[in-house]
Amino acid sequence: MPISNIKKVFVEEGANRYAPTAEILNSLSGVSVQNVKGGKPWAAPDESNLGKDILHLLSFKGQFLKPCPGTREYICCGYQILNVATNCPLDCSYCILQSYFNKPNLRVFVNIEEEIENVLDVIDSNPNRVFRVGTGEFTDSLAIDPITHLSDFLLPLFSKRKNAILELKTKTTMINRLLDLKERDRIIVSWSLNSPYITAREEHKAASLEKRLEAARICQSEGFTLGFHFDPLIPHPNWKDEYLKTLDLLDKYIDPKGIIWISLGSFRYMPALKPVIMKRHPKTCVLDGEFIMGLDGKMRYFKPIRIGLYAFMRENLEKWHRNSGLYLCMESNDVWQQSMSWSPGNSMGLRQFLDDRVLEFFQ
């Protein structure tokens, strides 16, 4: 993210005692800095951008390592979230973060260096368990890395642990800091992908597909393991042809043997997100489909639509490479069976499938 995009920095009470605060402020010289008290509204940011140009430095009081918020009604992969920040400078129309958090701004938790020992203790005290850990659930893993330098801190810690991997998920090309580091083992750099149509219309401020895949190609050539996530898949005019264009680009840029996994998921949202999308993105197409409330309270495409999306993507991804660790995100056993021709059966089965991929790629 260009430093020039940050217009203001909020430093919450107590954040100044952590070293990352000083380092971040030094890299943002000339940007307005305001000290604020915790628990205050801080500002009423322009609703059109949700404070995406305001960097908010604070101490996080909760647990840094938490299970991905899945639901028992659908098969979940057992992913662990390293909660280093919330919100994102990109502006995808479908983004759940628009309504998931009730606090705006790019919130960076500057006490991570102090609290990371608790995270590592959990990992180290369970040597027979595989920890698949990612930072890209509540933010883009790399979008503000040029400012926070968080990858410099995290990669050495995870690369040397034999029962964990760290996945950095992004829609950007912010890979320079990764390339300057020596660590490659047990680090996965992943890109979220969609069709050219959705990317151009709905993934505002994100890098183009070609630029994402060029960044992925560079990372692969430099020894990083790759992941890709087609989530959310969204039916739209000529969607089959459009997604085939993305698969053609994958073939052009990427060696499939270096991909640890590819996930598929369809657009789903809590009902509260719909009015936010309609207000902030009135020209969007993501709400045009046929939805029904799922067992988890989220609006989902009708089951036959989801099955059609997944089956099409599976068939064509398997034509490209038959062993890419393909899996579904938050789907039922019968959807797995009908679209993938197999099922892990339950969340433990999917977790084992992905853990086995980790063991296969990282000995």
Given for the second form:
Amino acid sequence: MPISNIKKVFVEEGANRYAPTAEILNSLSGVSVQNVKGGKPWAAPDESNLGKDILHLLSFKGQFLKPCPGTREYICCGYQILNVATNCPLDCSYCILQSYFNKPNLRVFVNIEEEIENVLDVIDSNPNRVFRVGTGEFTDSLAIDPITHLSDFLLPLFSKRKNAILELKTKTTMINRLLDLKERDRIIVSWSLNSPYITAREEHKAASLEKRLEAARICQSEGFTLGFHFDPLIPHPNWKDEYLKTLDLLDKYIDPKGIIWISLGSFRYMPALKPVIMKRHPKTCVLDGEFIMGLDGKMRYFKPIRIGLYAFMRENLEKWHRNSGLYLCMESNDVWQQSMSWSPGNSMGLRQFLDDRVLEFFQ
Amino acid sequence: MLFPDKLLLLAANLKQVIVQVEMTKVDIQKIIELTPRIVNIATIDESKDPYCMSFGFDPGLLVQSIKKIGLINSPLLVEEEKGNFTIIAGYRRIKAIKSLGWTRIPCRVLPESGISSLECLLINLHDNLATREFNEMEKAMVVNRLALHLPKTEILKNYMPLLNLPSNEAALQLLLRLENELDNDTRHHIAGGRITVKAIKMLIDMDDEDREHVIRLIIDLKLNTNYQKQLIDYIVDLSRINNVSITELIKDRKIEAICSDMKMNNPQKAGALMNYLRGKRFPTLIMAEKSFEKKVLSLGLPKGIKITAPPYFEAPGYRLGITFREGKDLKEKIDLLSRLDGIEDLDDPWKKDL
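Now that we've seen the form predicted alone, could you pull up the form predicted together with its partner chain?
Full assembly next; the chain just shown is listed first.
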């Protein structure tokens, strides 16, 4: 498991006064610990692994709850990110985090218990709004759960709120702590899925598809609502057959009626990511497609290629189950229309669609 | 013979050196006041160039000048053991004088014991900075020489800005590699501005043979900055996607035909090459563009009416442009447009054709 690769822990000045620091250090006995001052380059990041084997405990000064950094040029789902940590122990070749953050190491924000009150205040003071909150944008929070025990802390807080859900998105099988908790209501456990080809070649250190889906099956049988995310979809040799294999596995392991949503997104990246990927993953196939500059400045597949990917996935997912909350991540109205045969029209429309799914599943 | 203004400038720069490195050993005034002495040119060792920061220059004008009015400003040397001399400042002048066949040259000479290597280097750096711009290879030489004496942090903080370079590790690393890892021809192309540093940054990790072929193509077709970057982007991608070496890719028959086509000039060849590579890299996009163009052409739009697609068809909708002189003209054009056969079939090209 990737988290067992931690070789060193940095404890930033001030982090010791937060309870999670001691708990985390206890769970990592034998690992070298160094107290460091904030704001300094404690060690030059190893370009080859971006400090994935260094756990960095610190107090985060920014906002813990932030809207997903969507752009107005494309339809955004209005997700809220609970910023519990940054960077990830997994090493997917396509990961945007490789160039997104300018600070290396697995950075865990140990002041979450103190700051969560502010997050809950925002949620509680907007009772008519549905907060779809996730921890999986800037890290894989379940991958680090065995040492952070974040789910123990977060699940009770979100489970009892009537206008929020918490989605824990992962590519791992780290579900044991979840299963030991009693909370099920308003908790969604989600897995990122891809074709077996992409999973094997590009999702380094992540669990195999079968293992992910077995973990999902267990969660479903234990009463959790599930989500799935086919993001990033990547055309590659025999991509249709390969994605069908994943859908076959999905059918084998999962009851579709317990899925709140399935998102589809195609690979997109800021131009600065390309040289990083080429250097860190020279054998990758993720840069092979026909990328054009999107309206948001990110590189994305030429429109008919995206439409082809989505239409294929939609057709086959709908053959499996007609009501799985299928939606597109960061796409334009015409791509929605041409691939899904309907469109929420704008970001408000998509938010409503997903909020309605929440209401349908949890009330 | 020294021009007073040049002397003052040199003095001012040398004083700046004193401040910057806290030189205590060198009395700049003494350097300025040194009486030139005649040195046998054969005793000046040019092969040792620890302070040299001249590369890829054309000595023609300097040779002419010295030929016409003599040497105005005498080079500064440091005397080593056994009566040999190393150049501190004046590398180009000595080159020019040698090419004129002089055997003796007036120089200001410092004893080796009186000055450190770093001080020599900084004197030459500031002397050059005041009078000319460094080319990219010369900047690499400066940085490489400084790196022998100073920590990277100091080079980044104090010297990269002085050379008009960004103060970041990646830029510094690239400069360190330029002098040490590239062949002489390539270094001359960089010095001459025929290959951009951006292009070299993309090429430096390439296999030597592949890099040589790309550089040959850039030089032969005199590609501009944008085309250099585009070319490298395309061929690196195509090589990776098709699993063929860059050398093999460049030996493609079509590319060779474009390069040797006597009917085209260089800009035309460069355009043809880019179109060819773009077509190979973006087949679906190019097919869509061609299909759309064909469809628009088939409409037979009246003069002054244009229909265009957004870049890469990414933004929603298409653009209709009408040029008109007055309202009557506009109305006529709109009428004509509304009666055009096939206009209602205009749609995203991939819907029918792809």
